[in-house]
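A lone chain, given as structure tokens: the form predicted on its own.
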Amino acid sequence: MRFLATVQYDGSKYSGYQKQPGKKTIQTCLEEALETICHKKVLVHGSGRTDAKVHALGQKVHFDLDLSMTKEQVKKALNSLLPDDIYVKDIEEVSNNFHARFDVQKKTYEYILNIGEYNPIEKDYVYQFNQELSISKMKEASAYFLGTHDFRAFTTTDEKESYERTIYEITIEQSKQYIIFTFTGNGFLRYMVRNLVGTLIEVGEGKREPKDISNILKSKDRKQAGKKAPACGLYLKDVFY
């Protein structure tokens, strides 16, 4: 029986989602918990990677179990075994040909930034930028990212056959001292959201003009874009199928 789980986690103490030899990762914790339940190894397939120190409100994973357990029992068993900074929010049964990664239609990421006074309590969860930014200029610049583009200038890997992605929606809103960036697209390259945010921050600071985004996209050159924003402010908010 194949299950699809919605998983939330605080990534601040993890080396990312994907398992790596000798490192503490989200996938490793999930697989270890399932091995305890099933008394054999169970492979967990995620909707995609999140990097070290990145959080998730709605990561999706699937796995196969040949035990006679209801989805409620699986959820309860997993949460009793997982560390307290990882939580299975929901589980549903899916068809055996469903795949958490390959069936993704779109994803939403959220990035949170503090432009107010430094807050040491939230330093692992909100980027402490602690300076004013022009939201109007950042909104103007973000419009250039909408649609389908080659985002080679906003990723640091050369492993992809295609750098083309489609961004459906971007919102930039301020709530008290926080600025919240939300990106929804059909997929995102490694570090892409953090590089988009870093470049938008430079626009908000007045270091770049909104219209510069068009030339950066055309350049396909990572050196033309802004600095990568820190991982702490990034959240995988939702995955859609």
The other form holds:
2 protein chains.
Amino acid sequence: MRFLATVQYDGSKYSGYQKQPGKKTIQTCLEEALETICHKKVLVHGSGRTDAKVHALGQKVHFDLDLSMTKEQVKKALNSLLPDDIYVKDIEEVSNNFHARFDVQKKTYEYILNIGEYNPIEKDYVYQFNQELSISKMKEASAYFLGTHDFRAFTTTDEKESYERTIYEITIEQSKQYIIFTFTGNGFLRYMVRNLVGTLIEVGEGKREPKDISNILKSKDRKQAGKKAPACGLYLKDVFY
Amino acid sequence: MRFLATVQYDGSKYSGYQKQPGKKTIQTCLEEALETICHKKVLVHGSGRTDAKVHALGQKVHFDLDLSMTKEQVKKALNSLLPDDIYVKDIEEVSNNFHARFDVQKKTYEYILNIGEYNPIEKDYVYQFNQELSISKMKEASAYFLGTHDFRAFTTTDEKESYERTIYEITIEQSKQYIIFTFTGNGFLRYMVRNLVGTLIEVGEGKREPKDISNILKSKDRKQAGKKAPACGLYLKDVFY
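Could you drop in the structure for the form predicted in complex with a further copy of the same chain? We only have the form predicted on its own so far.
Entire complex below, previous chain first.
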């Protein structure tokens, strides 16, 4: 039986989602919990990786179990075994040809930053930018990212796949001292959301103009885009199939 | 020159406010930072201790410096030296007979719990109660705590001072899936807020009746009150002089 799980995690103390030798990762924790349940190794397939210290409100993973357990029992067993900073929010049964990564239609990421005073209690969950930003300029700039583009300027250069991605929607809203960015697209390259946010921040600071985005995209040159925003403000919010 | 500082901290990784040999505490961090600034030991006097893992939005501390530094310079120097989970939000100069503990008039504590689904991202900041509670019953019960009472039933029994305290105001509000309690009083005994919350929770669950509070207070017996609520949901919000 194949299960699709919605997983939430506080990424602060993890080296990211994906299994790496000798590192504490989300995938490792999930696989260890499943091995305890099944008494054998179970491979967990995520919708994609998240970087070290990045959080998830709705990461999706699939795995196969040959035990006769209901989805409620699997959820309960996993949550009793997982560390308390990882939580399986929902589990559903899916067909055996479903794949958590290959079948992704859309993903939504959220990025939160604080333009107010430093707050030590949220330092691992909200980027402490602690300076004013022009939301209207960032909104204007963000429009250039919409649609299908080669996003090579917004990722690491060692990717081997296609750099073309489609962004369907970007929202930038202020709530009290927080600015919340959301990005919905058919997929995101490594560090892409953090590089988009970092570049938008430089527009919001007045260091770049909104129209500069167009040339940065065309350049396909990482050095033309802004600094990568810190991991702590980033949340994988939802994955759509 | 005597300074009064408003200090915020994420208490998750600390053994509480008060200095203890071999333990990581807020007071120790403040004194170490001041020692670096002054090249000599500086004693920091807090408004009172907070327990391990309890947070502060407005702890107040005083200390004496014989350097010619402005309050802005002291704030900046401290924040550059303190770990990033402790932040000096404000500093003011006070007279040399001011005392952060002895001169307290009122303190406000806040306690936050989640009656919705478990959230791994807030586990160190919000008590994950994750079950429904009757707010109206808790409000009714909280009225019994108002005024001046002997709160022996709500503290550890090894206190040597008076157990009499006055609570001026208690509010219990719901915001989304969160219940936020605030307690304002002339002072609080050790574990008192957490014991008050724990007892109110048992009323909210229907395990006790609001009117039982009166007998618990009269009993002066810790065993009659409810279980101590966890430290992670508690915030020292403000101290008034």
